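We begin with a single chain expressed as structure tokens, specifically the form predicted alone.
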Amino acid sequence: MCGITGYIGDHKTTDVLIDGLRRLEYRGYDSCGVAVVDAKNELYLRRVSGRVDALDELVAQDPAKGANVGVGHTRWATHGAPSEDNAHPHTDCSGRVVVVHNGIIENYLDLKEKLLASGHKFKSETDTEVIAHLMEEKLKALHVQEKAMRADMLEPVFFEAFRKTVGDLKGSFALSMVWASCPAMVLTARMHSPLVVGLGKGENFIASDVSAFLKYTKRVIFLNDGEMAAVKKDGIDFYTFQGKKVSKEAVTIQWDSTMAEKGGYKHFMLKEIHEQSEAVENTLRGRLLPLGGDVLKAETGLAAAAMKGFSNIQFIACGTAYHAGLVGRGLFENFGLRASADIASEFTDRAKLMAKDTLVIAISQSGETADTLFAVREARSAGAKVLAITNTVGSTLTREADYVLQTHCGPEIGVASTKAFLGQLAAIYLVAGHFAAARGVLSATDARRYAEDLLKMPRLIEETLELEKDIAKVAEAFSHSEHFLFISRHINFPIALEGALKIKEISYVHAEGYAAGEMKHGPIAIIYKGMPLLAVAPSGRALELMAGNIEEAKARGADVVAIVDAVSRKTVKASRYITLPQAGELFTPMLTVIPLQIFAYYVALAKKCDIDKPRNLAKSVTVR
């Protein structure tokens, strides 16, 4: 996620920078900072470790003087803990050219290594620096002299050193850059991450979303994958990444700032569930190929050779993470890979059984839910190595862990866990891919399968998202139930515990999720003439199974509605369905889960319920 602002007008410029990252504070709070260029062309520079607030009172203490050009930042960590070195923006070794940036330099360590070489000297931990070195670099190649050239005249310098630098890079990204030396433009581009413009009267403005600006301007253009801005006070060009020149329509939003803030989506939660997509696809670049090599072992410190050593897998985590790690289960134990998955509050004595050769896969969105924190220090004191899946830099659990793997997902602001359920999960099936292929349990032909079945998962997911209005109908005729089964088996079992309970943190009724072949063992005893019960029936071994025990269901009254896909429907019979894209059996909960968080949602909304901060929740439990 991050936050981006730019700016170029008579305004004061860091007061429009910091009035902007206030308004995207919500896309990241590890830190932030403002760039401008003052009067004197210098470069005025101010970053703190933190929020908003505490950069506004920096500047207030040393305001810069006859800035009307500048760029800002609010900060979710990815490459570098959350820190003010590590805060945007970043320089060059001259300290004038100065770059903000969201997203995933993917060959940032290729860059860096050839930038040391040639003399750069590096402040930070970040991948984004890469890019204000590159930008010196190609700068020199031009053989720029600053000092004999007018501001007017380097414009075009700027701008062909810029997109030569955008070239150069790989990975996904939004960035913004300002040159000292040129003070009369902003330049931007964009690569799979969110980036427009906004246009106003003698100035310009530059954000990650419309809302950083909407108090000065409605009239926006958005910038697609592969294009350029030059943004001055008086008019923005658009460019290609091959300098092709290309025009644009402006576009007037309707929206508040508020719902702009949800890229005008009603809730957080439903913003969120639509991000699946673009965060199972972070979560999976450049970690995924050569599957079974040593690819994550620059980023994780976890190698082939050392996964070859261990014979035990054992998941710890919370709520969410504790069904993502049992989805995690599974997918280990059809590899052949003995696999435990257990609620880090209950841990302690398993903790002191395990043997040395377990990975402990601990997994938590914020890095700092306490008993995860706990269960991982008793199982370290037993000796056992323990890999952190996690979507925040920084976080306690990354310093106490052997290994970590970060989910890339941005910030989740809606307490019930969507997006960074996906992305655990994406993050397991990596993990489990490469355990599988550096094992020799899947052959060369068969790890590159299912590297490619991974990677169809995001566009699967978009499908999947597009049901989102047949989803709601049946949501609809069922939100004054106060009762709802969820069933389902084998890999899909743990999607039917997180159906159930996302329905019961956001609507507030009372749900139960249970294996399908328990409903004999008692809980077929609850079931009432129209009472609903969702089951989770994609195409697999288990689908006969399924089929009876929905039969059973509707036998005692049930209202069945039933997830399937295409080839599943035909064994099926209920009152409703839900038909999702075809995928493998193994991939299936990436998909299974996302009508049961929209289902919920539309319950909930019905409801009238506080959707983004259900009641007795908090989005990260810090205490035991």
The other form holds:
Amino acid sequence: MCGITGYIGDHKTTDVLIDGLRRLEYRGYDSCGVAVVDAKNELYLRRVSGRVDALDELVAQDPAKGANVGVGHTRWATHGAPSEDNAHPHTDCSGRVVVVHNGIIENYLDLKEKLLASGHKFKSETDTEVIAHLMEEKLKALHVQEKAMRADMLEPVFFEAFRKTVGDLKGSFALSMVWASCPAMVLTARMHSPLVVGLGKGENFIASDVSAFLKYTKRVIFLNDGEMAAVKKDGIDFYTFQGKKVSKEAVTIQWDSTMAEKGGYKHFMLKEIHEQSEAVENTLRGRLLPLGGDVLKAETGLAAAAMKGFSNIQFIACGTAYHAGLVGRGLFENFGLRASADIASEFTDRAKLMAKDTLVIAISQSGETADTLFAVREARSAGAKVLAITNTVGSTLTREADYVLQTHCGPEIGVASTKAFLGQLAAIYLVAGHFAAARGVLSATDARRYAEDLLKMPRLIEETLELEKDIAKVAEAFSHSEHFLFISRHINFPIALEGALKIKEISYVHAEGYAAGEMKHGPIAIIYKGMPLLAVAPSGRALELMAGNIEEAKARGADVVAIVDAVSRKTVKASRYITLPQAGELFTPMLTVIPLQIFAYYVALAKKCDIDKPRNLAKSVTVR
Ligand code: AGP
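For comparison with the form predicted alone, kindly provide the form predicted in complex with ligand AGP.
Starting with the chain above, the whole complex follows.
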């Protein structure tokens, strides 16, 4: 829910930290701060209740002198309201130990009680501040003669006190700490919150995710739960919390910082909507043919033989990822496999009821969503195998699943998920096709046709994106509406839910996605004259019934926008049409969602909402 950065090197430390925080603001942005050790080995600390730009201005008024080590933080409040006092970094009583943290210290109240009892003075309501005071206690217990010892003699003391501090913490944390008496080292540790280090030349970086320092280096090492690192200018050593040295492999991130820039679009969200064709293409690349073969085995560990062993599929996810799971349910059912899709936070009691030969498919763009991780752990303890579909290399979900299929969408910065959703669909279509072919549900001819249809999707997505201007016009006609309805049927029902979620989260208006067949069972009562109703009605089995539902809605005054293709356009009678390229019925969700994303974007634009960082939301919800 927050973003942390750390730096040690010869660049201007506050610049590097603040630059990194800007790239992490999507993780939380109600307050932020930096702390560096200056040339006099004093701590320079600046914090604001607001965004990183405000912090940058504050630092510029009275810059730090000669600093080359420090930490930074951008916050999404979990304990204590957004305020300067509650903003990180937090210090101990001496003001020489400083810490930044992402996560929740579950035992902070017990620790705080003991620390207060031994005379510590707290300045914030946060759980994080406990870490700084605990460290102060550990240093004291090591009888540190700070003044008498050279800084390099203090390094093992700093390390040992930090290790003991981390050992006392329960809960989730990615934390980084600096001690003004030992400015040649930043210490960092990870438990249940993402943490990555960047390897530079004569400098090194720490962050919650790689986008914070991609402009400086693409060589990175992800820490696992229970690992800590001593980060110096000339190298990084990794240890377990028990102090055992660990050797770690660096990976090279293919993303460069321009990928995460807006690339000329007004918002990350619009840029990412336009990256969807590439996201699908990259996710399918080299993984489709021969369908039903072992092409996924090398990368995911999921062999065709294993696919024959599962006859139940259980999707688990949250939000948009859950909607992808609902499409997946329809797809697998279409291939004759029993499939369910559950919202992760509602799944727990079901874990023990799953059939033995169930494959759980956990979908998560960030791979850090606490609800999803919790449900996955429940499923695994019930004996299920888990396939993770995620967009984040090295995320926690990737290390808690049996099989991992990465979507290759590149960084998704906009809080409202778009290309990650299409990447998730591409991955699901890929897996479903392999399952169906491996189990003989698709004959060799049908499998070839399925693969051909799937490989057409990137081009059809591009053609759909060319409708942007027409869709923007339709959206502008409804930019004053406060209520929206989205309806569809069967494999496009989840798209109605997704369209409603998109417009809710970036335009802050009320919207509902409904199974069209359900309207007559109650919701049709809410339709008022002129109410915008978006009906997803491509060609297919449901078309006639959809046409009837649209008539019923219009008869009650709804202003209907129909998402159709050239064939269904002839059957449906609406006030406005968005006509998509023709695709096989099974594949239509990969197209029908796009006009709804663009529609939501232009309604939000007209309402002047903060599209990339909508109020109250964070990109990765790492608390339950
Ligand atoms: C979707 O636009 C939202 N950002 C949100 O619903 C998101 O899909 C959900 O929080 C799940 O996130 P994840 O994919 O990272 O697990």
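Residue numbers count along the first chain shown, from 1. Everything quoted here is computed from the prediction, not taken from an experiment. The term rigid core refers to the most C-alpha atoms you can superpose between the two forms while keeping them within 1.5 Å.
Novice: Take the rigid core as the frame of reference and indicate whether the C-alpha of Phe122 shifts by 2 Å or more between the two forms.
Specialist: Phe122 C-alpha, core-superposed: shift of 2 Å or more.
Novice: Is Ile563 displaced by at least 2 Å at its C-alpha between the two forms when the rigid core is overlaid?
Specialist: Ile563: C-alpha displaced by less than 2 Å between the two forms.
Novice: Would the C-alpha of Pro589 be classed as shifted by 2 Å or more between the two forms after rigid-core alignment?
Specialist: No, the C-alpha moves less than 2 Å.
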